[in-house]
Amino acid sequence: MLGKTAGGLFWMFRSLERSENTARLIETGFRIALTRPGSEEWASVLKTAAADQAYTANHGAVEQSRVINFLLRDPGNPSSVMSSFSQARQNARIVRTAITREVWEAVNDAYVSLKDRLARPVPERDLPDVLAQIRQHSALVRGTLHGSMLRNDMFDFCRLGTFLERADNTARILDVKYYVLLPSVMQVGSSLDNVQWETILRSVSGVRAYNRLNHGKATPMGIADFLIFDPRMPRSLRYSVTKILSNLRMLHAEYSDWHACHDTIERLDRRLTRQTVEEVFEEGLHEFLTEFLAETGRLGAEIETDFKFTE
């Protein structure tokens, strides 16, 4: 395969996976400011989505309108919902003749869809709905992917994107909760903290499966031992890097090359397989995550070129 064939598809779906990521970002500070006025949540949303600098150079004070319009709809925004279904869209039809019909098709009616909706900035009544939409638009682009593709190295690329991005974001969302929602150690454990660690479970949709599993007892080890470790959990960094892992060995089969992504692979698999969240704590959770992101950009950039994206 082409390497620009497979940097359109690793792209094509890791702008996809960020655009449901921040949709979910922006519904769970929209939950929070209903019950805790405030814009230190929406500064932490921007935080996690990587966009509070670029925030501040254009609109100065944080407010939910602003915040919500940047995230969703703002051109100038490169990670907003818009910019990255466009992004998604034109790496589509730059490997048009390598994904399917359905494919093709669901990633276009998406930016069709959404381009209309969100030619205007949102109401505050409609946006549980947009959000919503944004969702369907993903998991239908996801969903056409899995019973459309041949399972081959064009398959393998388009998950990478997905997985990738997706670590990142996890990662990204449990650093910012202890180092700006919590900046004083004195809050750790209080009341606050939990409602704090509650919100991060719905930002990734675990709500549910993590109090099937731990009988409603939301504790912040236990959260981050789910996030973190959990294999049965789709947004957990293990989760991830166990796909990741999965892919690049498949392509490996494929192409009979091993390159410094595999290694840089192995060696984030293998901590997370033997290491504990008591361990991880004992470290530092930020420590922890710091290194994670440093290790998932090295192989976002090694996957670049050893695979030849540009050529």
The other form holds:
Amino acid sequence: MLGKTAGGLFWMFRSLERSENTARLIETGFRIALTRPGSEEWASVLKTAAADQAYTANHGAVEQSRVINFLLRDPGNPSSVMSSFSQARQNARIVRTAITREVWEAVNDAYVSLKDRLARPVPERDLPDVLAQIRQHSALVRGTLHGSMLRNDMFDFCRLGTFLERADNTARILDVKYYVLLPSVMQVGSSLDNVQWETILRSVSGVRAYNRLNHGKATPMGIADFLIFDPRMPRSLRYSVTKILSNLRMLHAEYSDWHACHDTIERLDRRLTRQTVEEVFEEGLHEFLTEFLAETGRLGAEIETDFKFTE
Amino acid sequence: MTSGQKFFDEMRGINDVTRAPYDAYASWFQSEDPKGLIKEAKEAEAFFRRTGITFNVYGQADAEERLIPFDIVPRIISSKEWALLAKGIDQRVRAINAFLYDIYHRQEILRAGRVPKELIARNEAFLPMMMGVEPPGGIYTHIVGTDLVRTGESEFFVLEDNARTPSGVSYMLENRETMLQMFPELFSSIKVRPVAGYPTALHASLAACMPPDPSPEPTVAILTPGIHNSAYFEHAFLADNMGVELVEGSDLRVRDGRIAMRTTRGYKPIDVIYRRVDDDFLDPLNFNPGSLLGVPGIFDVYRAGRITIANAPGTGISDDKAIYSYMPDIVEFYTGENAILKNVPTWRCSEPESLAYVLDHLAELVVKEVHGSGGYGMLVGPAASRKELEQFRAKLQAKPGGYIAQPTLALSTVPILTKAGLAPRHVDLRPFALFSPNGVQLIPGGLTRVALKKGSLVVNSSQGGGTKDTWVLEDD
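Given the form predicted on its own, corresponding form predicted in complex with the partner chain:
Below, the chain from earlier opens the complete complex, with every other chain and molecule after it.
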């Protein structure tokens, strides 16, 4: 397979994951704003989407409809839902020969209908519909990937993009909110303010799952454990790292080359299997997340070099 | 157009009676509800947009992806008509290849005075660097898309030879897929020859042209200028259906005297490149130094016989419209036979007498740039305004050698489906031929382009033309 193609697949699925995550953040922000007026949730949503600086530069004060528009469809925001989707589709065109017709059609369909739907600012009353549509499109693309692609190196690069972006996203959600999970602010074992835990869990579509596993008892450590270490939670760091590890191992099996990225992912995986949430809190949650984000950043760069995405 | 002029209609002939190849289709059409068909035609458009069959139009501000309109009424060719075309194209492809070999070697045809020397020597499409180069298998024109027009029951003319990088074959394939989806019942009652084997045939034909001493399994790749090229969809479509890599210049480099592509596991050599990049952009070291699309040094590898480039560099000379006018001589010179397919009578404006005639009859003629393509820079006399005529007259006088002129042909029509029912529109036809040491292979079908505007004779997609599925019927 061409290095360029591998890179195209990787970035296509990274962008798709990103657009889905941004949509989920908007959904969370909107929900909190409706149910908890005055909670200033939008500022932290912008920060989580790494769009706070760009937003302030362009729009100044945080204002709901402007934030939604910025995150949803502003072409000046490279991680807006529409920008990410356009990038995904652009990459899909580049790798058109590596993806199946089903995957291509799902991406292209989504692009065509989103472009139409997001041609104008979305009125608040339509927002839930639009966000649901984005979620459905993402699910469809993922479904076609699973149902129609050969399980070979191409599939591995798609998955690497997905899970690297997901790990990054979950780590950022936690990092923006790490202060509400700090034991110094909240006593260990005490209940969290509803808004705060709801936001965190909603941003990863994990409210019901968490409540089911923890009988509705939200504690800082419980939530951190769930999002960092729970191997059953499909958006946890541990889960994402396990997936990246398995896809990189598959590439090793297929190519029989061992690269720097293999060392990095083994190191990350060892950490997440051996460490406990108590140790993380001892070390400092923010420090832990900062290092995790640095490691995934390095991993992404290594994958790019090791598999010759570019010259 | 002069109003009231009678055109040959492929469905209803000249006398408004259904022609034999359309019998079965016409009776099917009679039994259909036109409103339902129009609805289905709309659905076809949605289908095309979904599958991403779009093309970019050069010169449009935001390079939007546009759909080529598709019309659901097929263009139908009987097996007998096709047999004649096939024979004619076979002859022409062989003659063009022989001509190219000769032009780039001993130049016998120039010595014999059958084609003027200046026409070659001063031609931009002539590549002096190809002199004495042996293309693998002796093949220059691996893929040819001959443009044909029809003016009567048995009147076919070759309009252009397209021996450079003919495009449009993906539409031939996708139009058929669409028709199969929309009207399966038609294909169970009418025996239409399949076209779906084209990608496999192309792969086999290209592999048969590989250089001597290749890899054990010949590796074929398609070289595209990239996603912004107007035909990118087609490049990807073909690579996908042939199961080969779609590469850009930045994926390739010269390694150990061969062309290699950068894969996830390092560089891997290629044996055959089907390039959809013009000669000029192929190799910045040997041709246009500003090109970012090509591969530095590829021409040196080619000259050393270690890569097949399809079509070969320098084939553009046979596409030249001034050379075109000599095609009957060229066919005769190399095959010893008369050309089976006729040329359109052509005035070479480089010749003073012809120029005088053309200037006198500008309003009746079609004038084309010698090196032009895609319907750009051409004048359709009968459709032009007085001002346009005068502007073109000035251009002609300034650079007569840059133009040829042809009579305005009474192109045949095929009906399209409109809200008011069937309406005749002018068409042309581009069948695709593959050439390898194993011979010429013609796919039974082609690209039918149709001018959607009433009375228009310009079928180019870049000028608002559409396409139709092209049916070649099986023998009865």
